[in-house]
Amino acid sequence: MLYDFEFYNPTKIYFGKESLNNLKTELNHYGKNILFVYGGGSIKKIGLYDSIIKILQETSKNVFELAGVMPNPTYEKMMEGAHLIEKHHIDFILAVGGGSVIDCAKGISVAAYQKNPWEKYWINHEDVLHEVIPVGSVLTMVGTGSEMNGGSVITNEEKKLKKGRVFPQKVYPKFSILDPKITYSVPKYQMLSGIFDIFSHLMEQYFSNQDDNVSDDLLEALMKSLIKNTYKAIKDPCNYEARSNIEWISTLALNGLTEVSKTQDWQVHSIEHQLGAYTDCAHGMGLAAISVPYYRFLLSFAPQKFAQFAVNVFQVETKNRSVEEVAKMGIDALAKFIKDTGMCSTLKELNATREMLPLIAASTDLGGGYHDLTQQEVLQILESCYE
């Protein structure tokens, strides 16, 4: 059943191959000067950068530029672009890259002009109380679904944190674009560890109730299609029905259509958070490594989900088969989705060492789902998905 619920998204979305061309438009609707934030240099290699610099001289803006965000934001970058804020008193922040460049321009919306709002934001979840300077994107690679939610994952190297949170609505991207042609210089293993988030996104959503509820009826749909559309994409990069597909898929799967009256549970994201804290390693490849053994753990709490998902994602028979051990066939054929693609299956491949365990098991919030972890089984589960 469907439990009382309160649905808006504020976003709009321009999707498809000339979606870019809506830039100009939504530009003209704020001020003059513009924070322009990207990562490296891959904009620059695909075009996209000069693309963007004329777009903004013939909308007559001040453009200032944060290069440089990497794949897992720095609270220091974040408040870099903060300053940059307050220096040249910014209308508008225009991000332009993946899902860690919006969420560091969201992190920058909300921090200007205030003071420890790491303590304040990130730590306390304080209410955002004051105004926000506006943020649009312009998405180049799928996976957070950062363009069209409030979502953002910043990490504090010197405290060693990796800590996300969702703001309010009014922080959300005023507009997003999409071209899934964008996408298709994103190199192999990056597009891999997107989708797999995407996919993580998906189950922690799932795995949280057993009522007969219509929004996992929709994340089922939403995980076959994804995994449908990955084969097609691994045997060709540049299909634009498989990558257009995945694009929507990732957006749908994080912004707050499927979580509708689901509780949720975010403790593989959690985990991998502080995973990511020590090692820098792709978020989704983290997750990746992290979520078979999370959910062999979890099984035996929930036996009727578990076989429910092997059942409709994989197609798993029934037939002779007790629901237990259709459950734990759900999970291995999760597995093997995710050696076929060539995904990791472990955190020394992510050059996580031993020694680092228990401190990422020491720091992850804990909470959520079918049973709240603690820290001795965040432990165990690190463990048994090392090597």
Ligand code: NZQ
Given for the second form:
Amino acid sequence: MLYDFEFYNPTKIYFGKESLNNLKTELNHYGKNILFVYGGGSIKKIGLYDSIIKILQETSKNVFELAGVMPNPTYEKMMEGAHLIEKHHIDFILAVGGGSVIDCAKGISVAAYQKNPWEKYWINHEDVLHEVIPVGSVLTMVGTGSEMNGGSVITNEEKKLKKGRVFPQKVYPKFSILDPKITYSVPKYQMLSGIFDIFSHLMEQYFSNQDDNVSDDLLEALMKSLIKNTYKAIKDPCNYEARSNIEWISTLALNGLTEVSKTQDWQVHSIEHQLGAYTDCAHGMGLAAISVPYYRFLLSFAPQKFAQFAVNVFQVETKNRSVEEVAKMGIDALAKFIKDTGMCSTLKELNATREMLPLIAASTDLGGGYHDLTQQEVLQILESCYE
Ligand code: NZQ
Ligand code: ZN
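Given the form predicted alone above, what does the protein look like in the form predicted in complex with 5,6-dihydroxy-NADP?
Full complex below, order starting with the chain above.
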């Protein structure tokens, strides 16, 4: 059944091969001073930087730049952007990049003109009562869903904390431009990291509740489509059909649609965030390594749901098998998908050391769905996928 819910997503999406053409019209809705935020240089290599600058010149904007937003964006970098907003009276933030750039842009939009934003918004999760600087995005790498949500995940290097926050709708991008061709140049490792991030978003919503819920039907369909298109994209990274399907699955996976009436269990993300704080690993690769041991651990608390996943997502044969056997085969199939596609399955591959594991476990936010994890259980999970 569906519990009562509200659903509203204010981000306008322009999707497709000609979608960048809409940037000019969109920019005309905002003031003169633009902060152009981007990453470490990939947009210059693929010529996108020049195209954006041309559009900004055609709209007669005053352009200020924040370059070098790193994967797992830091609080320090975000505050550099917030100071630019104040110094140049910025009217609009244009984020061109993957989740890190867009998350950083949203963080800047909230943090500008505020005192102690880290404590206020990422630790105490205070409501955002002030006006924020509007953000728009051109997405270059898929996975996080940041293009159509209020998420902003920031790493505080000094405190060794990577903290996510979902901001209210006024912080969502006003528009996001999604051209799948722009994602062709994403290196295979990053493409796979993004794909597992999507898979994890889908699973973390799916493995909650046990009733008949249309959100689960949607989640199963998206997981199946993601698996099929992943194999196509690995074979041919410039396959528009595969890349466009993956890109839209990614957006749908975390824009609020599939979480309707689901309690959700974001424990894998919580563990990965602290793994990331200690190793700076690619987000999706960290999730891939943690997921198999986590779901093997969780299986006995909801065998029926895991069996449903096995059958509906990985087409596991049920004949002459118990629910528990089928459920286990579903997680075996997930592990095979991770291995066959070349995603990470150990923490050692992500440069974690054994000494880090207790520190990661001790700083992980605890929660859960079918079972509430303890710090000791987090440590067991980390140890079981170390090497
Ligand atoms: O920095 P550049 O040079 O641009 O290179 C980037 C970066 O090195 C490269 N890249 C991006 N587009 C490219 C490209 N290289 C070639 N061609 C292109 N078209 O890819 C690398 C990774 O980029 P990044 O933005 O870091 O990846 P991703 O999109 O996976 O973002 C990860 C961050 O998002 C957070 C993660 O925790 C992590 O900090 N998340 C945000 C969420 C949200 N907003 O809702 C939810 C997620 O669960 C996640 O936690
Ligand atoms: Zn994620």
